[in-house]
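Form predicted alone, single chain, as structure tokens, below.
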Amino acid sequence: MNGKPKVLVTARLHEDAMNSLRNLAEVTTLARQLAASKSTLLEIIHDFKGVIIGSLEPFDKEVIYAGDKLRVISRHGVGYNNVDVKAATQKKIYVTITPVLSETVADLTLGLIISVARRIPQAHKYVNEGKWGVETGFFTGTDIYGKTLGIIGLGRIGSAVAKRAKGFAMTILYYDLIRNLEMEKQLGLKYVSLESLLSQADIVTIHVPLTDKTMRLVGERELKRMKPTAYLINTSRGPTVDESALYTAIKDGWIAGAGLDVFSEEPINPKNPLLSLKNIIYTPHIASATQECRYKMSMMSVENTIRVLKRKKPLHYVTS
């Protein structure tokens, strides 16, 4: 016994993140797959007074409940969905989160646009295949610049797509729980109701947090108010979206198609209709996947979880 407080990291972290966490805690690590399971969790948490852990982790309240030594449950990331953030205020238990990655994610999101646009990857696939052409239509896109954007929540990651995409020229209108009236004065964005954005959007980004407002916040009716020109692109969490709804409203042409990072059910279904389609981009959750961005994650989720082991506020905590 080293008299270390236990933490249990199922996240994959930087070496630097793991080297100071070691410092202070005794650590455990468990791969995600094992982690992703309830009953696993069930026969060891009750060893533990931190965790830092990913998006798959099913930390809902019988599990928090088992938690008799937990003081904090790190998110390495900033959705917390799989959190039961009541049943950890109740027992006291700091939740807490890394927003860092909103320009990283930013940077994805104009990346798919960008792509779903101008078909890059059905291009990239073609000439890979060994061929070449310039028949009529022959991978012709459409522009992105001068059109418009809506964006379907304007929090820290919408706020930094609509920077980008001003550089592009384009109209951005926006629809949040919450009117930002400094980011409109600044930015020249407009506040419309989700109705008016999607009727007159030629490109929609979701950019909410999962909650139970939100799940499948897009659906068939929504997507029918979408330009048949119009793309979607989701970086947020899959279940904002109705999949069944998108794959008819791309199949039959209510829309144009789409661009996404995130799925109901990840990994995502070999099987998942959406994969039969052609005018569809995806990307497996990589919206916070570069080398700076997973680093400065790895720090803050110690880092958090160093200050509620020593007694302190962490940087970033959600309460219910």
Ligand code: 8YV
The other form holds:
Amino acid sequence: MNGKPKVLVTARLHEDAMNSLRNLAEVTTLARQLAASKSTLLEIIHDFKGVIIGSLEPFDKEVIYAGDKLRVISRHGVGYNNVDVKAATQKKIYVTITPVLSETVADLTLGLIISVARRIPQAHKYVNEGKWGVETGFFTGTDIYGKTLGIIGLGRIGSAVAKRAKGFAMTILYYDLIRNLEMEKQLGLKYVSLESLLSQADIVTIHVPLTDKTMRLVGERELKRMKPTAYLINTSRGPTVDESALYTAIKDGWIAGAGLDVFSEEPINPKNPLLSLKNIIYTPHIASATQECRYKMSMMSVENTIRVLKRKKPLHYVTS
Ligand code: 8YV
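In place of the form predicted alone, output the structure of the form predicted in complex with the named molecule.
Once more the chain from above appears, this time first in line as the rest of the complex follows.
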């Protein structure tokens, strides 16, 4: 029998990261779809000292308490709403994260902003279907340059979005629980209330973690405050937006459209009514999915795990 500690990997890691993990640990991989099932996790978790997981695997109190040997829950990512950090902290289990993805997520955010305002995906589909022509006014989009951007949550990712928006000569408003005077000075950002951000912005983009307080942060009331010409972008977590209110908002023209990378249910339910709207574009939770970024995330999630297994402090962790 080999005496290496057992580590369960349910995130998709780069081979280099897998190899360095295998030097130290006995590695078991499990497809994300299976790992998203709590009953599967409950059956197997007691075997493992470490887990490296994606954003869907439900590490709630029950799963965490069933992990007798568990010392580290390593998130391949920064959001940890699928992990009960309080239960983990009580059990002295590290919950680690990989804060190396802000620039990559900010890139996709800008991509969604431009795509939704200029209807790039719809135009692509149109040409792909053998159609052509500007005879349809639908493809006369709106400018991004010089418009007003409202950033909800000026953390690592929100700040990276702000830096990019400067290049588009945008007026940048932000709302957060904490003011960032440094960023305000550096980029000329304006701190405003959530209400005033919603009513002034041409594009509202969400960059908050999912917590009890940010659950459905943008609902009917907030959507009604937005301009009928404004777009909503979400690359954070689906449940920060009330999806049924968003459906009505777009259908009834309270707002002009949305660009979404995240949904309240993932993988998305093909019957989700949002999919039937034409003023909306969506991607399958790919904001951090570039070769470069996923490499860094893989290496860091493994490094965090190895450190804990060697009884060292991980590079980045959260507690409660
Ligand atoms: C990843 C994410 O898609 O960082 C996060 O919280 O949601 C994404 O970067 C996910 O964690 C992949 O494992």
